[in-house]
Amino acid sequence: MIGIYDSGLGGLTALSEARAIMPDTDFIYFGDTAHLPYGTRSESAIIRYAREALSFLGDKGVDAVLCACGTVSSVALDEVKNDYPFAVMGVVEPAARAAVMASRKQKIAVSGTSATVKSDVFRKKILELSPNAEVISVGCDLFVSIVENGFANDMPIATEAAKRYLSGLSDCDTLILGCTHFPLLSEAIRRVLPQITLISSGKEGARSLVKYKKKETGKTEFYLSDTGGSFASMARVFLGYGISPIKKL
């Protein structure tokens, strides 16, 4: 069984990709909706939340966990990944590698939460892989709220937010969507940056899980730390189908 952990809905982009490439593997998804959003939390709080989530998933018997949350991958992964008897992976390295391979000019932009951008890990990883790359990082915290509140397909709102955050990136040819919520804003982003190649950190992270695939039942269980709100209805937008039951931690 593979665990996928996110602060809320965003990790469903990773789950969707993982299910497509490993249909027989069992998955367990945990969304820490009680503490959403992570992007404006302190480093110590994010690390604490990550430990709680990983301990919960460990008790469920996972073989590996993808921290699909870009903020957790950036801020907490190095602190916690060696503390568990199962593999703990993030989305930074897979996304950075994909961006370097995709960029013709090696002018790469990174979008993420404030915590992700402050950690600087995407830029550092890109420069490890391509020392001459030019990297611009932009914090886009409002994107998370737009998606979580169901406005991803509201073009006036989504496009205006994309303009405010990303209009200065016209010289870049590749943009890492460093938060798993951001792929739902791809249409709005492409309106502002029509030339850009988009790299989904969640999808790239999901592809790194292939080594843990197993012939199992193909089931998926969903757990939330707070079952209030619109998770179930919004999950249909991410996955293309409804989910039930959703269990509370």
Given for the second form:
There are 2 protein chains.
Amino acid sequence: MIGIYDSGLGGLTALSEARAIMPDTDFIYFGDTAHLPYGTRSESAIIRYAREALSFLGDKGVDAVLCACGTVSSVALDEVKNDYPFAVMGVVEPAARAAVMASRKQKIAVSGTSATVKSDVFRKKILELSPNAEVISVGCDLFVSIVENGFANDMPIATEAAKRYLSGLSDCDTLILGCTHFPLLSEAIRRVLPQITLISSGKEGARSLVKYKKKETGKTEFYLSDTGGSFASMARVFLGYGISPIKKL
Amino acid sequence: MIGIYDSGLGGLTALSEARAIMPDTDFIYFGDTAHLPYGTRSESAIIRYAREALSFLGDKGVDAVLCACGTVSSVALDEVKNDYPFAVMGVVEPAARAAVMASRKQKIAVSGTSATVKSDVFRKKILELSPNAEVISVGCDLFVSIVENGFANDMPIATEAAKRYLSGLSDCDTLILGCTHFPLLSEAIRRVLPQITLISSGKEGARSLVKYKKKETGKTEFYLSDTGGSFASMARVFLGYGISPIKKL
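Switch over from the form predicted alone to the form predicted together with another copy of the chain, please.
Below, the chain from earlier opens the complete complex, with every other chain and molecule after it.
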């Protein structure tokens, strides 16, 4: 069984991909909706939330956890990953690798939350893989709220936000969506940067899980830390089928 | 000393008003930035956060606390207000009273977070005061993130969001801004509803504090539950002077 952990809905971009490539594997999804959005929290808070999530998923018996959250992957992963008896993986390295492979000019843009950009780990990872790459990072915190509040396909709002955050990136040929919420804004992002190649960090992270593939029942359980928001209805839109998330105690 | 409690920046609308009318009174402001935004949290989570905040402010020695947060005032106030040795006040009753007094047609709109709208307490309070009033309530969760992320004066984004949420309200003559973040969006709201009278729940709540006025030193202390976001820089824009918020342990 593989755990997928995000602050909210964003990790569903990773779950969809993971289920498509491993249909017989069991998954458990945890959305930390009580603490969402992570991107403007302090490093110490994000590390604390990550430890709580990993302990919870560990108790459920996972073989591996993908931190399908750019903020956790950037800010907390190195701090926590060796403290559990299962593999703890992130989205930074797979996304950085995919971007370096996709970019012709090696001019790569990274979009993420403020906490992700501040951590600078996407840039460092890209430069490890491609020392002459040029990297521009942009914090796009409002994107998370736009997705979580159901405005991802509301073009005036989503496109205006994308313009504000991304219009300076037209010189780059590749953009890492370094927060797993951002692929839901792909249409708006493409309106602002029509030529750019988009790299979904959630999708790339999911592909790195394939070594934990198992012949199981193919079921997925969903847990949330708070059920006040619209996760279930939004997840239906996103996944194409209804789910009944369970509140983690 | 008077405590002012909000999930984040919004309560500054109340603090400004309270300081203007009680310049010699000491204030302590607590923004629960670790749990922001409240509006999409469950009732049980909001009540728990409110109890933590009130205990913290009680330990600091307050005579009264204004819950300068529409969500707390709507969802948690009745549950918690009698459990403390100081007065615990909210913004619903003062704002409802001001709206009933301001409205000629008694067609009153209420904007707030989803949690506030779901609680229905603004409508109930208005109908107590004016049984024949017509009340329309609208949940506007994205407004909070727009303010917290510094887009309140970005007219394309703020106005598009205001259109989406508020354009059905043109028959009302009075709009309660039932979340203390919303007055920061007044310009965008006026573009969508140019004729409407806006009632700031924070300002009305602040006016109800006047009986706790004291001859003190006139200082204000600021505490946050997490310092990862941009509270200090946003507060400077809003208040017109710099502050150094302290992290609550």
